[in-house]
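This document starts with one chain, in the form predicted alone, laid out as structure tokens.
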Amino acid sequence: MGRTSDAQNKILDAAKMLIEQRGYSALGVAEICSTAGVPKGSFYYFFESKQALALTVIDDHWAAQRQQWVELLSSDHDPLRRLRDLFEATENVQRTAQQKAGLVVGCLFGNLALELSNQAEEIRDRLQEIFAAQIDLIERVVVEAKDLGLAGASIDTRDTARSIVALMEGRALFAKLLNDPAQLEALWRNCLDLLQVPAQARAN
């Protein structure tokens, strides 16, 4: 059993290296295993397909993901200290990737939806269920943010949400075509802005 767990975990860590320095379209399952260092037919035994393999990649990577961002932003500090924690633990995960593999990786979902949404109706609806979530706990902190006086009182919730996510989305991409993480640093500025911040506040 152990084994058997052992071949499957290779493969979801292969598929998910590829997926971010390659993309989806262009790879091959017996590229897959090739890099895993297992038999073809485990793949098989695991996946009934490669869409298989991405939705699985996808929902650990969530996972995880979802966990920091939880941790982050239900912390003990206050609400846009909460977010630029996170701004910092996202721009981190692009520069260890970039130091790893000599390359910003950007974000695994983003980059599946510009290249997949069209083609593949089951992973758009899960990224789009992932997006959703993503705001949903951003949206928490805007809330607080907001009745504690620390955001603008005339700024919508949601939509200041989502426009928090699609920020995080494009210095993202920014940082992975220009392979720089350091167009990650501008988050925190430019959330500030989406905010209303007061000038007082932002000097804390």
Second form
Number of protein chains: 2
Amino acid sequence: MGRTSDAQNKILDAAKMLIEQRGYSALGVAEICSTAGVPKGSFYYFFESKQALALTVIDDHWAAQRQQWVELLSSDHDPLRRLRDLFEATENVQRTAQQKAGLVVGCLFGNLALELSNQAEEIRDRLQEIFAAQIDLIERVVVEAKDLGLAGASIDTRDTARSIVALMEGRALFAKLLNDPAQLEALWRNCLDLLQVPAQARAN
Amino acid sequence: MGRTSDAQNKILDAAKMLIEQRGYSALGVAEICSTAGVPKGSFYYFFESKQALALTVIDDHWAAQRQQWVELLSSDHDPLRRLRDLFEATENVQRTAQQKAGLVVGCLFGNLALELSNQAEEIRDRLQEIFAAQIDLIERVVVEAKDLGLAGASIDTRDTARSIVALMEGRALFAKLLNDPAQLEALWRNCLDLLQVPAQARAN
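Alright, leaving the form predicted alone aside, put up the form predicted in complex with another copy of the chain.
Following is the full complex, with the preceding chain placed first.
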């Protein structure tokens, strides 16, 4: 697609904001362009279709989020603390969005997964890859915690990582439904349960 | 609204199927009526608006699901077994939908919560009530399990019940995204963790 232009960025920003607020189906290209302040003609110069735009929004959002996840999950902190850092950062993202727009926006990937899984094969494929990558990143830390004896010796690391991501999505759903970022606070306690961390190791 | 007519039921069935497949925003009244095989004029005889229809779909679905939840969660089985029965029934609902339509439809309430929370106040309110009622039903069983010493003595019953429902939603999201009802199988194992059930009590 060559060099990213200002108009392209404006379209991407407007699309992300509108998709977070109202989902994908409710939007039209004309509205995206008018929110972005660019002429409708320029849309099709940058994007083949509304779906192509959605895929770029998804990829951009994952590139930024992945960087944050990798930084937090590969820090010098012990594995359990790294997971806690991730949950706190996730809650902060929702809190910041709420302060800015008045509304908890939830997880862009979860929102689109439920809205589009059964209608847009290419978007479903991309979201499957992203969730698999999230589970991979979490699993590495779970393996470390298990190897260090910080987590239960009998946990299935893959399944536990998948459950942690599922719980993040479920709690993000409640945060959005109740417009309440504090719904994400339980993630840390629940994660300790799913990791079967013994009571005496939970002091921190 | 008086006696339910055949045309009204046809509209409700078609709307439920279409909302499960494609969400709310992507649908128009004309498509709902053509799928239902009723003239468009009759739609507004029964429903004030598309949103009024969606609320009726939600209420009907919850009436049926609530009945199933109450039956399973107040059976003669011990509390943990009753929770397991609920998870199995939930997985079976998704499996049956997949066999019928080829697709896991996910949770109607979760789907609509993520799609509409920030756009349709009345739907958001209704979904908040339904999730609160689900958490109530689960909490009663969690309290029983705790009182019987089947669950950890230090768990917060309300918070644990909320986490169980959040996990059901997160796993339903994966089931839909991957078109794989088996994603719900982990609920039972995860629930034992969240309830802090001791290892020696997990044999069943």
